[in-house]
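What follows is a single chain, given as structure tokens, in the form predicted alone.
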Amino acid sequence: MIARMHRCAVALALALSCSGIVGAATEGAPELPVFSPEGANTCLACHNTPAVTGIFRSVHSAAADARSPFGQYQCESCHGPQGQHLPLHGDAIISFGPNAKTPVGIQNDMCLDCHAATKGDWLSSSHEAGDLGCADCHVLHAGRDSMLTVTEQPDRCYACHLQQRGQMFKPYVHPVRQGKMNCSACHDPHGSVAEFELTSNNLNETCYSCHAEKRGPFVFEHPPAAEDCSLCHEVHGSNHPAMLTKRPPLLCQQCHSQSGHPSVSYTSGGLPGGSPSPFVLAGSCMNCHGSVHGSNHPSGITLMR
């Protein structure tokens, strides 16, 4: 507790210094503000609004839990020791959010002081590198944080990730709009050792967490499927069935030439007589090569069974 009090006081002093509120001392060193003897009661005398009191419906207000802010110094656990902040320092408190005067680094340090489990990954994350604050995404004074709700989290992410928002509204997508999964099902917003902040070591392992039947190993593998799912699939949404990057046979012909196969271009103009074959148009290559992710059949070398 004492160590945390000192950290809060130091953080406040840094915040005041950065914002230019602390001036040169006239006589001796300036006194750091002290903790309010009545805790939240002192704060609520002025800050008794729904935007503030919503915290009493959240886990942060669990006074019986020593890990909770209200199990320690109540409001001042996060906002710093501000017993006399109004008469002495005006608005000089540790505040949170994208429009706060407190530097983002100090805001995040206050959060990470309790949420230390995410600290290691966060310091190497792209969100931290982008100077993003915890309170830019998380609503701290709410009974339910929208980032922890499957149906509400994507809208918070879309506020910055506009390209992914557009892709999610294409005809063939993951069931995000239906509330069956959210962004954090695949991405760890607090940081990851994998590319794109994926929850698993790479893209394929992340996909296999749901699509286990595609994992293999297979006796006869389809190399692009084993290498990277995104070689054939758009991960956030596509205009083509199965979230493919292109419709077959155009997709397949990016890798497979006519060598060893009937030497016609599989388009309506290249087929004999100029009319499309129903076998090509329906499922295209998959009419014959159905096991496109791999096969364990003794005769499955061409992925036809």
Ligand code: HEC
Contents of the next structure:
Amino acid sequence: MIARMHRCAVALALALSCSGIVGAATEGAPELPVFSPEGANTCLACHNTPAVTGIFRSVHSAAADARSPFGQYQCESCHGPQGQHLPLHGDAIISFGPNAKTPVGIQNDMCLDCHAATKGDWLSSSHEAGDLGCADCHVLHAGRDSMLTVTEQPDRCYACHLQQRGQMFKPYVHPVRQGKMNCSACHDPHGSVAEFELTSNNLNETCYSCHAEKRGPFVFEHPPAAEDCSLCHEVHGSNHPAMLTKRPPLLCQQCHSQSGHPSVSYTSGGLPGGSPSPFVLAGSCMNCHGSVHGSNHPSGITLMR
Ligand code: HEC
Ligand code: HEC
Ligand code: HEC
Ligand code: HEC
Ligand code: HEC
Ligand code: HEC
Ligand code: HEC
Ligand code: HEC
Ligand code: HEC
Ligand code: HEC
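For comparison with the form predicted alone, kindly provide the form predicted in complex with ligand HEC.
Below, the chain from earlier opens the complete complex, with every other chain and molecule after it.
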């Protein structure tokens, strides 16, 4: 709580309006502002609008819960102490969101004081580095935070991540558009130990959490599958079946030379009798090498079974 009051003092100093709030502040050493004795009632005298009172339908309004803002200083738990002499808040109020006057670091600290569990990852996340505030994503003056619902969350992320939006509307995708999974199935937007803020330790581990059968262990591994699924799959969506980065045989020929058995794409015209080559028919290389993720068959060395 002391930390929070101190921050408010910093916010006030930044806004150069300290003295307005705390009355006779000693020069050079601003007094800590105090909380208004009437709590939310003070504020609601002027702010009794649906856009504000929506917070009473949210988890934050649990007055019986001592951890909750309404179990503490109510509105001022987040917006900072406003003193006895309202309405004086002007610039002194701690306001939230992308257009708020309060510096984003102070906004976030107000939340992180209570949400300590979020803090560790957050401080090293790309979103923190990108100067995002908690309120860029979370909607608190509402019964339901759209960031936390499976169906609404992706649209909130697309607002900033247009490239992923484009990919998610391609023909072969994870069932995000269908509302069966969302971005946070694979990403932790508060940051994580893995690159790309993935939910597991690395890319493949993230995939195995749902596609366990691809983990193996395999007697005959296909090295790229064990190494990095995204060598062949475009995880946010692709124009090729199974979300492949390229269509076979091109996919396979990126790494496999055309020596050995012929892996070049014969046209039917080039073949005796004009019959199309099994190397380019629908299943392409997988007509024969069906176990591209690895094989446990005793004679699976060429990934054919
Ligand atoms: C006497 C009326 C009055 C009272 C009491 C009052 N406010 Fe305000 N508040 C206003 C007005 C008017 C504005 C809009 C003008 C402005 O930005 O200062 C405002 C703006 C705000 C803003 C938006 C600030 C911004 O920069 O966008 C927040 C947040 C806020 N009030 C919170 C509170 C809280 C929390 C309390 C109780 C501790 C409170 N208000 C008490 C009148 C009041
Ligand atoms: C859990 C923290 C929290 C609590 C408690 C809280 N607010 Fe807010 N308030 C926010 C955030 C975050 C925003 C930015 C908009 C949003 O996310 O909904 C905001 C926005 C506002 C605004 C500006 C709305 C606008 O026009 O953009 C006002 C006014 C306000 N709050 C008043 C209040 C009052 C009055 C209370 C108490 C009844 C209160 N707040 C309790 C976090 C909080
Ligand atoms: C005074 C402490 C306090 C402050 C300040 C606070 N929260 Fe919370 N918050 C809580 C508690 C308590 C819960 C309920 C947690 C639980 O039930 O496990 C909660 C829950 C949440 C949830 C989950 C909501 C849900 O529907 O499950 C989110 C998101 C959240 N807070 C974001 C914020 C953000 C963003 C801020 C800053 C604007 C903030 N909180 C400020 C105490 C606080
Ligand atoms: C880029 C968007 C984004 C930002 C920024 C963000 N969050 Fe979240 N937050 C989410 C999402 C998405 C979830 C739901 C995670 C899930 O489904 O597992 C969430 C969940 C939460 C929860 C619920 C419990 C939990 O951890 O799963 C809390 C509390 C919370 N956020 C607090 C914060 C605080 C505090 C900040 C600022 C320091 C913040 N968030 C910034 C997107 C964001
Ligand atoms: C307000 C804008 C905004 C919103 C909303 C937002 N992001 Fe971000 N995101 C950013 C910024 C800025 C960065 C950091 C700069 C960058 O790498 O592009 C970032 C970075 C990321 C990264 C890390 C990229 C990397 O290379 O490490 C991931 C993953 C990500 N966001 C996912 C999400 C998800 C999932 C959501 C929704 C839950 C979301 N973002 C919502 C702005 C946003
Ligand atoms: C099935 C898991 C999965 C889902 C669902 C998912 N992502 Fe990703 N995302 C990844 C992986 C893996 C990477 C890193 C490799 C890559 O970019 O192909 C990544 C990378 C990113 C990046 C960083 C791209 C870059 O090149 O820096 C952003 C931003 C991002 N995802 C946003 C989102 C958003 C927004 C959503 C929801 C619409 C989402 N992701 C859903 C797995 C997923
Ligand atoms: C949260 C669970 C989850 C995670 C994590 C996940 N997936 Fe998926 N994946 C699914 C679901 C659900 C489907 C759709 C299955 C269906 O439609 O039958 C799917 C489908 C696929 C498909 C296409 C299947 C087809 O027949 O077209 C591929 C390829 C795929 N995932 C690869 C990946 C990769 C690579 C990763 C890791 C970056 C990953 N998945 C992470 C749940 C997940
Ligand atoms: C060498 C390229 C390659 C790599 C690497 C790869 N895949 Fe695939 N994957 C494919 C091909 C090709 C298909 C289509 C198979 C078919 O059509 O018979 C496929 C299909 C899939 C499918 C849908 C069909 C099925 O078999 O369930 C899933 C899910 C999948 N891959 C997940 C993964 C995961 C998870 C990883 C990382 C562990 C991964 N893939 C790595 C080439 C690859
Ligand atoms: C990112 C590179 C890469 C891609 C893409 C790739 N492979 Fe491989 N593949 C390898 C490596 C590396 C080996 C191991 C070679 C070795 O052990 O000599 C291998 C081994 C194989 C083997 C077994 C060869 C042997 O000598 O045991 C077959 C069969 C095979 N790949 C088929 C495919 C098919 C079919 C595709 C397309 C679906 C494909 N590969 C895509 C890198 C790749
Ligand atoms: C008609 C079945 C068939 C098709 C289609 C096929 N292969 Fe093969 N492949 C084989 C057989 C049989 C072997 C093992 C015998 C051999 O070494 O010639 C083999 C062996 C391999 C090997 C092991 C090294 C080598 O050259 O001997 C690689 C790599 C390979 N194939 C890649 C591919 C790629 C890439 C494609 C698609 C362009 C493909 N194969 C299409 C049947 C096929």
